[in-house]
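Heads up, the chain below is alone and in the form predicted alone; it's given as structure tokens.
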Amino acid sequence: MTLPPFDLHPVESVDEARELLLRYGEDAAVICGGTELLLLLKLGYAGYGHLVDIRGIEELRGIRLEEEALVIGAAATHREIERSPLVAERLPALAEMERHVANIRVRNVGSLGGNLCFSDPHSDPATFLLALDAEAEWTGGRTPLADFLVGPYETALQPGQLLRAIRIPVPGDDVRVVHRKLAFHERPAATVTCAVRVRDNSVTQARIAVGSVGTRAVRATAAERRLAGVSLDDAAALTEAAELAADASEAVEDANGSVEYKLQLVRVLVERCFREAIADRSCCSRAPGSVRTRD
């Protein structure tokens, strides 16, 4: 496999990038890490005469705390997030999730923004961030990530627009975040994230996101409502919530398995995530938040 010819345009500002994207229109694409885009080009699934390289735009990099939210620049790599002292202190579950994205080569160059803008249905970060009510900051404004990720390989970005950053509300100390997945050949086949708040031996709030089994990651809101207010020992409620999460997952049959197989994966992963989240009755968000399953 060889790359088709293209012109590479390194830029140092958002305005410069937008000007090039508008000038070349559908013959241009943004490249940051390029881990997925270059593979598409090699396979002949896409073709662009111009690639706008945004790695040199300083404002798209970095990780900072702003109004009790982690703000991660769109060009920040998975490896930078994984190793960030600020992330380790304020949201270690995010660092742990990033530690199991693909492989070290991908994490060294692949960016969080690139992952989300590519909008691959098989994505750890999309599932994780949906469960934490993350927002996308882009040149068109700020929007919930659920609205930014329109569908498979499609986002809310319009021609000439760029993703600037991802804003993640930092969970309180009474929240535990757990992310689990089943992966084949380093690509997720099923991903589930649970964020659980506990008080007085009962669930005061649960957030559940499911991804990689359908065409996009989704929030399982009916499952969340079923768990709100239940006792930590209510096994029947958890079984019902897992079933509701499977119903919400929009699973489709593909090379990873049948619809029923994927629904069962969701049921199992939701129960495991929730049980792990409440295993420590203090339910602190600073506890480890991701367990890697078989790849």
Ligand SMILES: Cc1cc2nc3c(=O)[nH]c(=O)nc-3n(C[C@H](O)[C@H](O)[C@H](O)COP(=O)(O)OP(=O)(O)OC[C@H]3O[C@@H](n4cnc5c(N)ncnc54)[C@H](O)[C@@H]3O)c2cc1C
Second form
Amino acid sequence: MTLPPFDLHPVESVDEARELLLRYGEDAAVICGGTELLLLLKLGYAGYGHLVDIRGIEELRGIRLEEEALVIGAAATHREIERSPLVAERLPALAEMERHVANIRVRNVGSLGGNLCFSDPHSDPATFLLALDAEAEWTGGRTPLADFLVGPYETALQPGQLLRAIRIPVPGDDVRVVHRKLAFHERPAATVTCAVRVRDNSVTQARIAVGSVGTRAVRATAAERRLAGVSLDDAAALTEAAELAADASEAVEDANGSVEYKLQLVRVLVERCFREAIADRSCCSRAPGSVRTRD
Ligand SMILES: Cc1cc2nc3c(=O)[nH]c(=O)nc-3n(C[C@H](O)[C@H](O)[C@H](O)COP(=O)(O)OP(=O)(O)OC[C@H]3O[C@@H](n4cnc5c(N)ncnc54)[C@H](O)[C@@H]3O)c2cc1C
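Next up, the form predicted together with this ligand. The previous block was the form predicted alone.
To see the whole picture, the full complex is given below, headed by that same chain.
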């Protein structure tokens, strides 16, 4: 595999990047860590004469707290998020999810923005962020992530536009967030995130996202409704919710398995995720989240 020649344009501002992207049109692409893009170029699946390197844009890099939301710059790497003291304090489940993305080499250079803009259906962050009602801040405005991720390998970005940041509302102290996945190859085969609020002995709110089994990550809203208000020991409700989540998952057959197999993965992961979320009654979103790469 040989990398074809291209001009690399390191830029320091969003305006500069946009100007270059518009000038070169279809012959230009944004590059951040390059872990997806350079592979595409090497394999000959894409070809660009100009790559606009956004890693030097300061405003795309930081991680900050704004009005009880974590705002993560699009160029922040998985590793930076995993190791951020602010993330560790306010949303450790996010750090824990990031710790299990790819391998250390990919996490060191690969960015959250690159993961989302590539819109590979097999994504940990897409599932996790969907469950937490995250928003995408991009040069076209601010959009719920569910609308930004249009479909497989497709986002709301138009030519010349960039993702600036991801805004994640920090869940309350009484919410426990758990993300779990199964992976047989490099990318996850199934991902589930549950964010559960518990009061006394019952569930007051459940948010569930399912991803990697179909062409996009989805919210399992019928499953969320089934669990709202149930007592913690209502096993039948959980089984029904897991079934509803499987129904919502839009699973498709691929190299990871058949539709029926994927549906079973979703049922099992939803049950495990939810049980883990309610297991520690002293828990909250600030308690460590949990991820398994292989079960
Ligand atoms: C071996 C391997 C294992 C992996 N395992 C996992 C896994 O377990 N879980 C998982 O979720 N992911 C996994 N991934 C995917 C990984 O998370 C992504 O490769 C990485 O996050 C992409 O970031 P990047 O900065 O390298 O993107 P790049 O390759 O630089 O860009 C990717 C795409 O996004 C566009 N882009 C990048 N940033 C922006 C921006 N700010 N605005 C507009 N467009 C932009 C680029 O033009 C390009 O089309 C894996 C990848 C590899 C190579």
